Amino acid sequence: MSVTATDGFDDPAYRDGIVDLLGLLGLGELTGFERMAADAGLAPTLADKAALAGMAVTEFHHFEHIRDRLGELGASVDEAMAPFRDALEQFHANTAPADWLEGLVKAYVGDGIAADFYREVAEEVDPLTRQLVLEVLADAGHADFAVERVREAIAADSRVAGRLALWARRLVGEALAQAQRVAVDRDALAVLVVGGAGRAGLDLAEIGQLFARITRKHADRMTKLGLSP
């Protein structure tokens, strides 16, 4: 892939925003790899362990694609990811799952909210970046895997649903709080969030509307999971 002026990269602020976007996405994929590998160790069956291990490998390949693209932009992957490390570490510190099912719900909720956020931003970027973002967000099968396992657990013991619904509400609150923190703290990324290249200033109302849309999509996702939003 090549970078041209017509892509918007002649604007240093736009390039900085893309580097921020890819740094955030890359850190999410790398963290997702680590999380799924750890969750595989909690899997109740060897088949589940193998399934999660395969999904973890896919996450790492996604990270590699992002790392390569950042290199093409002349950006260090370490430097691109560093500004977002504290926010992601804080999210995971505040939402450590107690068991296998909570881990599945966390991945389903967290990945879903993150994917909704990235898809919103991808509407406002150059075609090459949009293509990469959408390719990286392609589900490796984890969403259906989580839904199937959680629904099986609820069918076996209906009391599980209440506990997991409370857990999901806690997760979405933490995820949205950290996402808003990231969107507001990084000026170049915030410009992408509210409209892409050529936009000046930060419209907090637009960011609020974006997160309202993400919250509505989360409610639909909870229904699919068999939990109350």
Contents of the next structure:
Protein chains: 2
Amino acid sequence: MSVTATDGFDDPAYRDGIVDLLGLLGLGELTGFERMAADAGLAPTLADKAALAGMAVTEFHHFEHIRDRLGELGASVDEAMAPFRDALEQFHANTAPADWLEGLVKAYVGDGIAADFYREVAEEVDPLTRQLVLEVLADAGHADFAVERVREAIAADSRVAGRLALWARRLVGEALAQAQRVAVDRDALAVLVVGGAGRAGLDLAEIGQLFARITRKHADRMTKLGLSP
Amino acid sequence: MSVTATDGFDDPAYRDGIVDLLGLLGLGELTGFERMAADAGLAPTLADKAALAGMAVTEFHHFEHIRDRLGELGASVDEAMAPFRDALEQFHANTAPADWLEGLVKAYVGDGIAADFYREVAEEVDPLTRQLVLEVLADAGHADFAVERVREAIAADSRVAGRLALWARRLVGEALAQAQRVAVDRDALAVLVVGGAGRAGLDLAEIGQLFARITRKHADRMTKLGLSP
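With the form predicted on its own in hand, show me what the form predicted together with another copy of the chain looks like.
Now the complete complex, all chains and molecules, led by this one.
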């Protein structure tokens, strides 16, 4: 795949924004790999362990696609990911799951919100980038797996639902705090969404609608888990 | 690949031994995946993190090969792995690395000894099983990676060498304790090595030579790391 000027890459600010986007997404996949692999260690059965390990491996292969694409853009994946390391590490340090169920809820709720955000941003970028973003967001079966296990646990002990609902709320709060930090720090990425010199973007009303869509989809996921949003 | 009687599978004890062997090896690869993924979380740089994550993924693909082969033998991978879960979990619980370097030494030294043992056992089994065992033991580059990082750390601070040499000795002690437990518990596996009703195996002198070879290769690895055996 070659980069053509018509994709918008003749604008250095646009290219920087895409490198930022892929850096953030790549680090998300790499830490997603780590987190799912760690959750596999909490699995109650060897079958669950192997299933979760397999999903972690899919995340790593997504990371490899992003690394390859950054290479095509002449960017180093390590450098592209570096600006987001603190925010992601802080998020994970503040939301370390205490058990198997918290890990499943975290992956489902957290990855769900992140994926909704990336899909929104994908609407604003060139077709090749969009295709890559949508491809690496494809769910490896983790969502159904998490929903099934969490619902089973609630059926066995209804008190689990209250604890996990609180946990999900804490996750969303932490995710927003770190997302705001990234938005403030990384102009190039923010410009992809809100526009900037010579580039159209979302206006304030559209940003409001974007948040409303992401919030609604989050509530749908909570309902699927059997938790009050 | 089909199973033919000429491979020795007409003997139920032989088949049980192979299922045990593949179960142990499969669980070793799956926990190796988990452990390397966890070590990736301790990596000092994103490049090291991605490198180690990639090696973890290779271990998982090895696990998949073993699972497929067990399926061909009509055995469930979960059931085949289950008898070894306690021993492997106990080993890892007793040898949780305190830092990045201890994790590298553990993987290099521990996997090295395990691989030497499996290679010895592979000499005693049918060609198809032997080929699979040798294939999944192929190093994914982890050995060179570990040697390089450990030697750099010793060059930067020679006191590291003493601490890591003690650590390696503890690893070997724990590994032997768990291996003995497995040998006592799993007759079918032991029979593959030492023989049994209707099957030749190693005699006592040959077992002594086997241990001597494994010990010598362990000493070679320690020297490569820059540690006294």
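In this text the structure is predicted, and so the values were computed from the model without any measurement. Positions refer to the first chain, counted from 1. Heads up, when I say rigid core I mean the largest set of C-alphas that superpose within 1.5 Å between the two forms.
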Using a rigid core alignment, state whether the CA of residue 211 is displaced by 2 Å or more between these two forms. yes
